[in-house]
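The chain that follows stands alone, in the form predicted alone, written as structure tokens.
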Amino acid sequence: MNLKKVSFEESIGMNVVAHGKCLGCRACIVVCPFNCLEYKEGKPSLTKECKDCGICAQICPQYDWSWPKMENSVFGRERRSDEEFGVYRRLVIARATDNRLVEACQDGGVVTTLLTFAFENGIIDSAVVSGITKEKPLYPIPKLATTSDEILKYAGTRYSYSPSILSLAEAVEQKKTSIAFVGTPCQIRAVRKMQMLGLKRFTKSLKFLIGLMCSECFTYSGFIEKHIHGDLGLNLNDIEKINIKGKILVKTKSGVKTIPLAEAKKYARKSCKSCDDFSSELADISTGGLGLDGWTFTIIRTGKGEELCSKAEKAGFLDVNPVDEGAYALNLLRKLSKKKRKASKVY
């Protein structure tokens, strides 16, 4: 491990937090060996004197970032000029064959299906995902699933931020030996930096990383409480699912409420504008809806990802079709990837 000795204040504090670029992943807090940091008022803060070890700076997904360095670390090469949304091996659209999963999940239910398959075949003993707290409807929190039943229970997409890296720390504390990690692009980036730095305590048991396509997250207080509950008058306990298909679709027990994206964007987290990764370009497998109805657009990026998807398909867990070059979803993927990179440069 070759660490540059730098303090939290000189690195993340000065270059990330002070500029409103902290994404709230909590990776710095999790890896600090001296427990110097805590997350309060929407940002990491020192609770005692920093020991200048430099670990937090090395794993922050917003500090000293280099795409070529990270791509070489994960894939053994840099992206080609035609790989507009990152390195990949194969593009498919897929969906679960189990109707029970399709009904509970988002789009085609690929993430839940892959995790279920991995549990039932002894590939993993735990999965870092997100769930909903009982105290506040639709409020996302990190969850460590240890059974396939828990995977189904936590299925679905959250549109407010859940710092899932906290559950990776929980898995390590529980001495889990085969962990799947599901996260947003920024979280995948932080975990990959942990791997590159050689933080084996947190990464040696990771089996694969599934990335979620993400343009931005919305604040819970603004979008969920103020807009959906306050302005629109929806009972949050009646909401069964939220999805985005060019507009936001809020499915309740009595029907579907449509919200224009422009309205929701008013409640987007400002720090998300500094992120240039739409499709979780460093994951083993990346997934997203991309306007598809009942299917998940799936980018298979690594050998690990290809092996897992192929086994699940052969076992009858997934229906899989190739993506045609002119497909609307593929064009949308290119458009959104380009848009996010461009927006981050002017933040």
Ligand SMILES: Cc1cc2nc3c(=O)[nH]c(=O)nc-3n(C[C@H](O)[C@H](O)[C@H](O)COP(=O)(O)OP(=O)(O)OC[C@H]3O[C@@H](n4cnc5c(N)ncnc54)[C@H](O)[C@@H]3O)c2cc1C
Given for the second form:
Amino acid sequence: MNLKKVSFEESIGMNVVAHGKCLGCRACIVVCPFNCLEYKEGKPSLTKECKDCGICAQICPQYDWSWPKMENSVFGRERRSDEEFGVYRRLVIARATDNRLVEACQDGGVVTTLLTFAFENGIIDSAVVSGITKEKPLYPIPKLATTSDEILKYAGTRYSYSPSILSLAEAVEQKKTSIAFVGTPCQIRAVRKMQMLGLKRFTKSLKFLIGLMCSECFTYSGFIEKHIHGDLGLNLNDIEKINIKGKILVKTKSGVKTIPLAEAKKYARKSCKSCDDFSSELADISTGGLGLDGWTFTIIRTGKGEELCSKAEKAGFLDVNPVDEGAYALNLLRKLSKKKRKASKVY
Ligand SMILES: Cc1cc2nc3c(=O)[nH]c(=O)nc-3n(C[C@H](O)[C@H](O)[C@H](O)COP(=O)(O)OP(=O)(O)OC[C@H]3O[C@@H](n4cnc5c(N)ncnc54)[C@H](O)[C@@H]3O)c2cc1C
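Having seen the form predicted alone, can you show the form predicted in complex with this ligand?
What follows is the entire complex, opening with the chain shown before.
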């Protein structure tokens, strides 16, 4: 481990938190070997004197970031100039062969299907995902799924932030030996930094990382509580699914309510504007809806990702189609990747 000794304040504190760039992933809190950090009032802060070990700085997805360094670490090469959305091997549009799964999931159910396949075939013993509770509808909370039923129970997208790295720490505590990690681009980046730094305690049991495409997260208090519940008067318990397809589609038992995307954008988290990664460019497999209906656009980036997808397809869990050059979803992927990168530069 090659560590630059630097304090939390001099690194993350001054360069990330002070500039409103902390994404709230909690990775710094989880890896601090001296338990010096806590998450309070929307940001990490010291609870006792920092020992200047520098570990938090090294794993922060917003501090001292180098794409060439990270790509070399994950893929053994940097992206080619035509790989506008990161290094990849194969692009597919896929869906679960089980229609009930597609119904329960966000898009084509690729994430849930891959996790289920891996779990049922002994490839993983647990999956870090994001769940919900009855008490606070649509509020995402990190979850460690340890059964197929739990994997299915936590399917679907919640558009507010879920600090899933907390459940990676839980998996480590529970001594899980084969873990899948599902997360947003910032979380995938933090986990890749942990791997690069050689933080074996957190990474040795990780089998694969599934990334979610992400333009931004919306605040729960603003978007869900104030706008959807308060302004639109929708009962949050009646909402079956929220999806974004150019506009926000809120599906309830009595129909679908449409909200202009611009309305929701008012509640986007400010820190997300400083993130330049739309498609989880360092994941083994990246997934997104990209305007598709009932299918998941899937970017297979690594050998591990390829092996898992091919096995799930051969076993009949996934229906997989190639992506045509010129496909609307592919153009959208290029456009949104470019847009996010450009916006982060002016933040
Ligand atoms: C905050 C957010 C923003 C997104 N923005 C876009 C976008 O702009 N464009 C686009 O094409 N796709 C976006 N996605 C991805 C998209 O919504 C689907 O997750 C993806 O297409 C996979 O669909 P699926 O049916 O295969 O997933 P499923 O099989 O339904 O599985 C989804 C998995 O994601 C987990 N999850 C749910 N909510 C969260 C969360 N908040 N944080 C971490 N994990 C979570 C679930 O636990 C589940 O394991 C976004 C996802 C999130 C979480």
